[in-house]
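Only one chain comes next, encoded as structure tokens, the form predicted on its own.
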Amino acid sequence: MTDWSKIVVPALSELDPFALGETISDVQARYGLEEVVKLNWNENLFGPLPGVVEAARDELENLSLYPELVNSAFSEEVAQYAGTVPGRIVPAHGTLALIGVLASAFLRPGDHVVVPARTYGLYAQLSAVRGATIERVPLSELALDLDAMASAARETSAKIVWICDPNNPTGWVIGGEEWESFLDALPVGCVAIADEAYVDYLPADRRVRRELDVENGRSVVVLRSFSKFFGLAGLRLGYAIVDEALASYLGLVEEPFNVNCAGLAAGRACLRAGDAAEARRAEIAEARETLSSGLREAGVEPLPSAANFVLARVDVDDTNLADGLAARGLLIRPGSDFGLPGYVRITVGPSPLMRRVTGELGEVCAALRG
């Protein structure tokens, strides 16, 4: 028998697999349920915007061709949407792919990277696979401690600082002045990679204009996703905004034609949604407030959030609460899964669903309190 642990790079033997948890089928079988609602993966429960499914379907006629032309058209439309130029756009099959590409492009064994102690777990995992040493910086009252992260970057001569804004799992948002001070405090040669997977839930006037940092030559990379606000998680589509010279280097690491034609067509349709996208943003904000209000009525403390999820402090065991709701066909994420016991994270869905969730959560909490 081959001992693969002796053949793969050593870091892989030291890492835990990415935890996907139980499938819907598992939960249905365990509790004898006909329906299960997923509120644990931050998926878009409102569905794609108008015209998006049709655009993807129309592009299926071109399945026999490499997506060269549609890739270029995608970069042009994204650049117009983001307020930059096409040469700074790097498409990919999801921002997860870009995280891996960037880690490969920047990191060598022994390099240091800085990550918040509570954030998306694959920043650290994919950096460690490349042999990097991970410097974890604790949160400050569940906010990213940017001063401490910049200090850690200086002390270790870090190559990358990973930022998620709004942060997952807390929903916290970084302010413009705070961001500028953070960039100024980073050492020379350190790249700030800002994952803006949830930024489209914010109105334009609340967003940090990091594309301007790229334009001004700062060591900044911006990642954006179509999985969350635009609801294309099943098509795996994202992009980076980077300096044009860096885009050329990333092209040497990333496989060519890595995004499928249907995904690119759907992404372009998303960017043309206009008023429908604004209406969806308002609808989600209203549903998020419905969720937060209902949580407060249930005796639970929701944290402020600008994303499609709410992190809430509970006075019962978070794992038992998640299990109790799973038995009712509602999947939420216990905070213990990501090092925050005593919290739960709940995906925002349509307001009627949010009223059901908070009502049943209140009943389960009451039962657990005895």
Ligand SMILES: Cc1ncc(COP(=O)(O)O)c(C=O)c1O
Second form
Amino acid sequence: MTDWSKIVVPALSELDPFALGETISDVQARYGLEEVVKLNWNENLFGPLPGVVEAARDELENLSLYPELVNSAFSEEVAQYAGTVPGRIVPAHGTLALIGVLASAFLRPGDHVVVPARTYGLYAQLSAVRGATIERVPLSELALDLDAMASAARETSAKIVWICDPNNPTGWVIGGEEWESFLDALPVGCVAIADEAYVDYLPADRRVRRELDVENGRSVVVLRSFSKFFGLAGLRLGYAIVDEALASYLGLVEEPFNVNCAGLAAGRACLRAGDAAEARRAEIAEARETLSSGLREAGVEPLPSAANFVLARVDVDDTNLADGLAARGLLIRPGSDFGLPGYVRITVGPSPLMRRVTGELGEVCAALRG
Ligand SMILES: Cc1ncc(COP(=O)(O)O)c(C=O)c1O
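Could you drop in the structure for the form predicted in complex with this ligand? We only have the form predicted on its own so far.
In what comes next, the whole complex appears, and the chain from above leads the way.
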């Protein structure tokens, strides 16, 4: 028998596999349920924007061709949407792909990276795969402690500081001045990688304009996703905004044509949705408020969120609460899964669904309180 642990790079035998958790059919079988609603993965529960499904379907006519033209058209339209130039856009099959590409481009075994504890788990995982040492900086009252992160970066001469803004799982948003001071405090040779997977939920005037940091030659990389607000998680589409010179380097790491033609066409249609996207943003903000006020009525404490999920503090065991709701066909994420016991994270869906969730959550909490 081949002992693969001796052949793979050393870091791999020390890491746990990425746990996806139970499948929907596992949950259905366990509780004998017909229908299960997923409020645990921050997926889009509002459906596609107008014209998106049609654009993806039409593009399938070209499936025998490498997506050369649609790739460059995508970069042009994204650049216009993001307020930058096409040469600074690096398309990819999801933000996750870019996290891996950036880790490969920047990290050698023994390098240090700084991550907030708690944030999206894949920054640490994919950095550790490249042999990096992970410096975890605790949150300060559930906000990213940017001063402490910059200090950790200086003390360890870190190559990367991973930032998630709005942060998953807390929903916290970084302010413009705070961000500026943070960048000024980073050591030379350290890259701030800002994952903006949830930024499209924010109105334009609340966003930090990091595309301008890139334009101004700061050591900043911006990551964006089409999986969340635009709802294309199954097509896998995202992009980075980077300096042109870095875009060339990333082109050496990433496979050419790594995004499929249907995904690119769907992404372009999302960006053309204009007023429908604005209306959707308002609809989601209203549904998030319905969720938060329903949670308060149920006796739990929601944190402010700018994204399509809400983190809430509960006075019962979070895993028991998630199990109790799963038995009723509602999947939510217990905070214990990501190091925040005593909290649950719930994806925002249409308001009627939010009323059902908070009603049932209130009942399960009451039963658990006894
Ligand atoms: C912060 C964050 N970044 C990235 C991703 C994954 O994005 P993508 O689907 O574009 O790979 C997620 C998914 O939940 C996320 O929460």
